[in-house]
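In structure tokens, one chain follows: the form predicted alone.
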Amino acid sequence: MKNEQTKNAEYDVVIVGGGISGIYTAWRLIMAEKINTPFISKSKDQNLRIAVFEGSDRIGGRLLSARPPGFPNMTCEIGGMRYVSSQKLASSLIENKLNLPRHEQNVDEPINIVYTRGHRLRNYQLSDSDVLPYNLSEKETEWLKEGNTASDLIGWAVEQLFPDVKTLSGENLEKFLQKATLDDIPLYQHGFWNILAKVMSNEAYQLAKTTVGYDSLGMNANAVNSIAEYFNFTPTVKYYLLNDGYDAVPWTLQKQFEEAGGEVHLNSWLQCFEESSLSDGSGGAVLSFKTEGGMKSVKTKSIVLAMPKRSLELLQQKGPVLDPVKAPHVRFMMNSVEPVDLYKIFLAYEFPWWEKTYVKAGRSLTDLPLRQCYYWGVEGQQPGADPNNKNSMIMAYNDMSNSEFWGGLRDSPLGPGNTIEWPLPVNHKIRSLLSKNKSFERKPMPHAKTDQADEWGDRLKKNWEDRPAPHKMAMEMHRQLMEMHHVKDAPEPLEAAYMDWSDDPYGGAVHFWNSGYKSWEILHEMTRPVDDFPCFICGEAYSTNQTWVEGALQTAEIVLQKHFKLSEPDWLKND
């Protein structure tokens, strides 16, 4: 109904994409009581017309919360999982504004496995140098014999490259990169695996890639940036899950987003969007739309593309931010940042077998392709569930080139003559189109009818239902589980979800800063790249929080607060 209303429409405001950024712009927006700015102006007793536009089902994003049956005291992650104890935006928004419940999450247990190179060892056995199986050097043995663990090894590199890290964190730890130098050239000009290479082992770099869980996090990145991300996660810092999902951060902001007057319009791809003159006459914006009743145009005074590197890349590369002659600066901006891939698979048991290795919480690591596993949680074992209910959960968590290794279990039906047109058809699901492959035989699981139903829970049983896994992806990861932990006589699963986060219109599920480019410039220039034109931009990718929601709240509170003349929320000033 709301797509038919878009016709011929015009709106003071107008995002593009439905992501966290997307949904959390629009809710400041149309909660603001003041806005003044150049090209719109609002007055305390002014209504704004503002509308958000996504291309899928849902709004969310990269968030991505999930229930399967007979599990209704648990919320598996098939996205963005956690914030941070020191992310002032994320954690301000959830816990002072929105008072969303959340709980602690446990990451690294001593008990834990680390199960590389065919052997399997226990995260205490992590500054043990003669079990690990890695030849490294007589200088990196000797740090580990001090009582250090494998996994802060790049730490420990980056040190002695630049001692004061190690007493600098926030703001004063990013100045000091920004300004720092390495055989006197800029830092931000070296990638950070050449650094690492400069005072480490290649067997110590590969032994803190598996042990850290992430390849990303050893990658050839802006050594500025990679530094800052690894120094500002100290001991002290806490990991939080939200009891009902991360989604739930989008989606009581578009609540309360649409309460207020808000529009919001699913199933709309963007194609384009060129300058045009409004009704009265002032300057602004035409927006057109693929639907599915076809194609729409709406106009506004201003735009904010919501939107990551690949999904600015699909749009037509026309009109006065987008066309690479009218304005180049802008294709050199968005070239700035790497899209990575991530992978995530949850398999649900109807007990958890693992456990009789001595396993129950946090993750283990393997350098295997499945590489992080977390052990989700019990049903049973959640506040107020019913504690004969052992349905267990279980997640592998990758990034990379692992995750093409899962990748290749899809049977893409891409070939001669197969091909897709972009955007894909409305209500279309990606992963069906791209994957022929067999889908895995959902089975029933016990205690699924005591299952509550309700508007959030239909929508996390939807997110569950829509990601089926391919049969063959499920029954690898559980091959690899069983040789991770040593158990021959595991039971199959019986229910399995996936989500390839490099899919278009993503690309990735998380970005990086490409050496040579200033971050902390590109920054604040991206969030309008053309000065005579009403457009902003957004997100995670162009932020200095990347991979966090944190990062993208950033960059939409500089668009807010830069370009809207927003005043700083309140419940961030009383954090």
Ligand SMILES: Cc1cc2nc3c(=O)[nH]c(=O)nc-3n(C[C@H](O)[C@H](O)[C@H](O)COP(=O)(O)OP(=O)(O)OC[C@H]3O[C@@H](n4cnc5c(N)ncnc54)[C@H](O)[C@@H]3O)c2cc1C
Given for the second form:
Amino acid sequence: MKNEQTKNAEYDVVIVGGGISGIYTAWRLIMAEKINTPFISKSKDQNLRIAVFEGSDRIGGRLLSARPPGFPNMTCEIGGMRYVSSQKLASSLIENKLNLPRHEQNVDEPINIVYTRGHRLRNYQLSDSDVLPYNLSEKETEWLKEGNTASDLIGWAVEQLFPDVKTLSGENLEKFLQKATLDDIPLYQHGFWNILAKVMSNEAYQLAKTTVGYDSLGMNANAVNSIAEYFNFTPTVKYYLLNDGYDAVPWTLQKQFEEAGGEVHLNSWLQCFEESSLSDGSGGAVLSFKTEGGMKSVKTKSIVLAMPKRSLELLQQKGPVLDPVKAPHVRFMMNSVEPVDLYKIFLAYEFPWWEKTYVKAGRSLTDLPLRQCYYWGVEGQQPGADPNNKNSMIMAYNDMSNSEFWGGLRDSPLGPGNTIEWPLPVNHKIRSLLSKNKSFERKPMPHAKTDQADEWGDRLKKNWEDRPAPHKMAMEMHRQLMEMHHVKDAPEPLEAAYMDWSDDPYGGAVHFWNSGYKSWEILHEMTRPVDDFPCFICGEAYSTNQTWVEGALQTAEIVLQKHFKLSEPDWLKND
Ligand SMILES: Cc1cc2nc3c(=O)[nH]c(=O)nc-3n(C[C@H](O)[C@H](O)[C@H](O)COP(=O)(O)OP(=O)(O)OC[C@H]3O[C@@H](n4cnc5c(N)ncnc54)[C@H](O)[C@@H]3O)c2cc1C
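Switching conditions: you have the form predicted alone, so give me the form predicted together with the ligand.
Whole complex next, starting from this chain.
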């Protein structure tokens, strides 16, 4: 890791934010043979000075893979976990360019549990209106009797409003939705929940939310984007997990970027940036960072802010882009999206006690705050693993008000003698912020001696150790898991780690477009919010593939192709 003296340094490009969009942009720029823009140019054999400045102590951002002791062949995903076969940028990068090992993820197994309103059902019963504890309308009951399943109720409702949607996909679907109207009002001005309420009962809506697994369906987000997202997931799409974790993507890009001469500066929080002239008399910007060694400023010809909405809000609102008086339209665009909380906790056990209820893969669902329970797997059943190692993991995954429930089981970071300053203390760790918190008392995992002891293994281990779950949170999760499975004698968990992504500087795990905004226009405008200043913004938050790495890569590619004039990557899969 280079950590050179940055005082008075001048760069061609400074990228702030080392999540996937930031490190990908840096990697693409350093690998480009030719760049020719009004603000920088590069020909073959000429090196540009490019640096990534990241506030935390790691590259990866909301991709956060981890490994507890005793699981040498398994990787947890505390942040983003999977990509989808239909995601062109992500799947091409992983499969064609980086060639990272991956495997298909099972999601909905017929035998898995749906525990709702105190009734314990199995997935295959979701078409049987007689056993569903919901008071559905006659029409909804009839539709289920035709062999349809409760989790598809949302699609059925949308098709009643727009019968053409089921015949469209990709760009054609997006164009249709952008022009669509409902009650003579453009669709983008409607909230998704509002339009569903026109054609489905509240009971059916509650049932759909429970069985889809996400309460964020109730966020009433922009109807255009919600429908596009829903219908892009046809039954033929496949989900993939990376064997070494999704974090392997930013990590591989980081290594290649540094090998090619790029600089990565960790523990450097951007405070603000302003217009400035450079030593050769040309125009550029000066950025101020808070680092372990104190404040540092660097100059650059161009800036890429690769960060979500909340991170932008936390910067000092001054300068040509963020000063709301100088650039009110930027504030308007920043407000077009809303962060959404997602919460994940992993519990590790000595053996998979849940398997006695006949569940072993995919996920079970409940309306308890734990919501989605993924059977993450048994170490001994992984390829190449020791079959005697029965160490097992379960992941609970939920959003919105359920995240609030789990958030309540953290101790407040504030209290007498325990104040938090902004910017975050350099090299902060969740654990140190929550110093009053009683962490889960980790117990020795069997087979811990077999752990992978190399650079990647150490990194995964550190990610796990840095995020211990509070004791009462882990034990409440354990209790809800037992209730859901109707098991009275499960052994207590030995290890627990979690992350609440609503913490700064993220403000939420993912983002949704608010109704009233034309996302397909802001998508482009936000990538260069002010015409006469070379500051570019990318990341998942202002993409039209929100909630996915695909969105982070989408906006990064707009910055690279439209503003830095790079050609389309040659590893992209053709349709
Ligand atoms: C729980 C969860 C589940 C998810 N599931 C999936 C999934 O299954 N599949 C999928 O594709 N996607 C998933 N996602 C979304 C995916 O993880 C994100 O879309 C993607 O990682 C976002 O990348 P980014 O570069 O836009 O932003 P980020 O990853 O948020 O990166 C921003 C970076 O900027 C840094 N930063 C912020 N402010 C400053 C500052 N002032 N100075 C310096 N640095 C700063 C941050 O520390 C961070 O590293 C999930 C996300 C979460 C949290």
